[in-house]
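Encoded as structure tokens, the following chain is the form predicted on its own, with no partner shown.
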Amino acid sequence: MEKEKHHIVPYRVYFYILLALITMTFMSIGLVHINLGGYSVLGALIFSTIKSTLVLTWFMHLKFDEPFLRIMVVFVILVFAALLFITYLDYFFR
């Protein structure tokens, strides 16, 4: 624990991130009212990916953690994506 580096992030950074998250939430809600067909889900997924990346990076302090933890998070996301892909393959080819 002595080797840990403490990071101090100004409150304005958290405020800007909060504003970005709120803005993207309202944008994803507004996306529902626009008829984009099948692209509505894609747009919502893009917004949710950006929002989750912001939360992971700043609010969960992943930006300031060791690279090993970042690699683990990316690995878990890839395993989850592979699980979804396999599930969709099973669903589509039945």
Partner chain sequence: MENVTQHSEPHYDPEASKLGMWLFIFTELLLFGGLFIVYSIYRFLNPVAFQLAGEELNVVIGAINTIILLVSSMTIAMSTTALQQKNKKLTLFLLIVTVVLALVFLVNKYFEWGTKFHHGIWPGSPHLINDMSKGEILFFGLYFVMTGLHALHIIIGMIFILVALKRVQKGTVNADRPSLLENAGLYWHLVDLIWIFLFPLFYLIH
Second form
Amino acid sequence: MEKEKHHIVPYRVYFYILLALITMTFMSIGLVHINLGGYSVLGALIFSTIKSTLVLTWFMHLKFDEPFLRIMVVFVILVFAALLFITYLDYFFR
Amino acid sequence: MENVTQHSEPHYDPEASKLGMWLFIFTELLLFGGLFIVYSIYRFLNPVAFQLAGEELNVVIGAINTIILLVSSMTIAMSTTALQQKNKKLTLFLLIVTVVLALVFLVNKYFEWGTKFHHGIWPGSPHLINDMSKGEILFFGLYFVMTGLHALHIIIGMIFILVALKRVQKGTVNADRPSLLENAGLYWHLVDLIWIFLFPLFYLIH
Amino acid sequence: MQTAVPILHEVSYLEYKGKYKGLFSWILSTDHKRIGLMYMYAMMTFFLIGVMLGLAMKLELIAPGRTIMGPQTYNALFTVHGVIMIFMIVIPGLPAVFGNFMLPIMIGAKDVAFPKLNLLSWYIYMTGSILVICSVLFGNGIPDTGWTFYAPYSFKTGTNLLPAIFGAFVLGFASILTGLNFIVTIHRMRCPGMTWLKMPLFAWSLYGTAWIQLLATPVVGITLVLVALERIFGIGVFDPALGGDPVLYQHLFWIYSHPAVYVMILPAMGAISEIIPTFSQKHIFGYKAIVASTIAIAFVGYFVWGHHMFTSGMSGTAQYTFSILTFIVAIPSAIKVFNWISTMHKGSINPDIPFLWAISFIFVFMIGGFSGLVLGALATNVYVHDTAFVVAHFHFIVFGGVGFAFFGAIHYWYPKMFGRMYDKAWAKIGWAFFFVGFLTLYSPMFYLGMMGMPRRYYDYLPEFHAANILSTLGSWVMAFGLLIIIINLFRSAKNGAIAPMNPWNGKTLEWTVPSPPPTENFEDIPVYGEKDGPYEY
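Having seen the form predicted on its own, please provide the structure of the form predicted together with its partner chain.
Below is the whole assembly, all chains and molecules, this chain first.
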């Protein structure tokens, strides 16, 4: 395979991503002060998920990689989610 | 480990080394994944104690460290762009910034842990075991294990980046053969990725 | 097909003179074939230690009460036997030996994707193994927790457990790196024209295995680290006195250790899927079904770990789920058996040694599989949990399955690996003793377990005496067979008749290169055309 499609990402794109990440960090800190009860964990995790998606797609170049790599990443995340889910089948219903 | 073929094999396969690095990242994700399962189960079983213990952690230091890691992630991502644009000086500069930021992260962590030790909280400490509830013992046990393991990955990542830096300097990692630097970058982003989840789960419980 | 014509002046990998001489030409070699052999020699050594421990346990059980050892020694023996056999032999077994040796040749590559990493894996493997041995030789007392290291006993026992735990962790790392190497090799280095669906089934099984190694091993790695930290610092994660939940340890441990069973058995099935078409001289029946079942076993096998924990106090919902999933995983295993049988149907069968191992594999694997269903069903599981029935079941799978496939594979590929043929008469005698001994050794345990004899005790009630004598006698017969097999293989490596390039008339690529293969495997990388395939007879 040739290495012809080496996509060069401009600096400013990385900078914008960083700004988005930092903004979301502050938003998730701010979320703590709003009383959401049990949903505050959910809120924090949603922010973390968006942030990690940004890191995966842009910083880790998944956007420019071959699709099978993206499929693998999604697959691994789903496997982990399934592990967590099945473990909870025990703890949630115990 | 990703650079190993490059010397023995006449052909250079950047796709193979990238795939290898990703597979390694998957194992790292599952390694931390195991810990996240443990964390999640114990938080589910001890919600109040986890909240109480979480308030002991310093959100400001945590937030500063988060930003440090995010910035360092950006600088290393930029360094690959610089390498591809054949700007060796900028590449080296960005890598040095990344390493320095990592060092600052570790110094912060050192003081953070130091404060905890000062308050008599360390794994298995008498204060922790005698005066705190079971949920709090678990919280701090996991806090030390997970941030400790993460710090270990920071150190490994720093070594990885330093190796890449040396190779960029020597010119063996260059615009035509950027794999090692890209893989160091991938590894560093992994460290960042894990922290993105560690931070809210430990520092932002209320 | 455009195959590489063997050129006589090419030096075989065994005689190749590289930068280093003597021993160093082996332990510093990045040649996948030499690394495969180094794994094999190391494993054979450890295997003999493990067999001795097993024989000692059987000898203890020849009569009720204390025969040759006390309870503590017996506990130590089954622990060390388990750790050595599971972590050092059957988990790395087929992938590390035959995967390393054959995978690159079978897919038409000159080596694995990362040869230096491959050598590093071997060193990591040896380090882990030596750590495990250290836990036996040094410190106050041999580990006595069983190979599962169950909490909370694993951090309460005063024995020298840390090196064993750390050794298992290190061995896991070797396993991960080997898996990583294989996945990249299969993705990137298949020869031109070899599409995914033209890949030999052994390579497919290694691919499935490698993914399990990659995704399951880190979970047990971190779990063992937690146990070690629990022992050293008392962090509390698995200690009920500090709020931890020992059942969570079991979850995490089996999240790896059940898929590990598939790490063991999948390459074994892969090897059988190579042997059967070759010795039936027929295209494998249902190639795609075998590939699909390989992937299905790897995937579903990842989510059935809870059937080891039916009596742990897990919630009912979890129990039902795990029981159902366990039954589902039996389906792809059965599909494979049907395919093997159908491959033989109307084939021109050559009942040579590898074929004998393969059909005896199918036989013992089926018994092991069916007894697995007894254990997977909730109601019967509670009845036979932690009895000799379980011991019989997993020895039928892990020793009967993996062991028979390993010996089958070694007899199949031996002429390729060493360029010489073993003595076939002795090999058959060895096989017969081994097979009969195996059945005599483990079949009585099914009965004993049904009658209620618990596992992991050095003693038993007098009414179990007769069956135990039979079992011990079987262990001697099997050991005798093993001795014949190993001596035969060792002697023939030097003195055997020179083997031709393709003694079995196989169609996979390894039979197109000289025996033993040259260092670079292929003069020119082979090319698969439209009509070529691994099983085109």
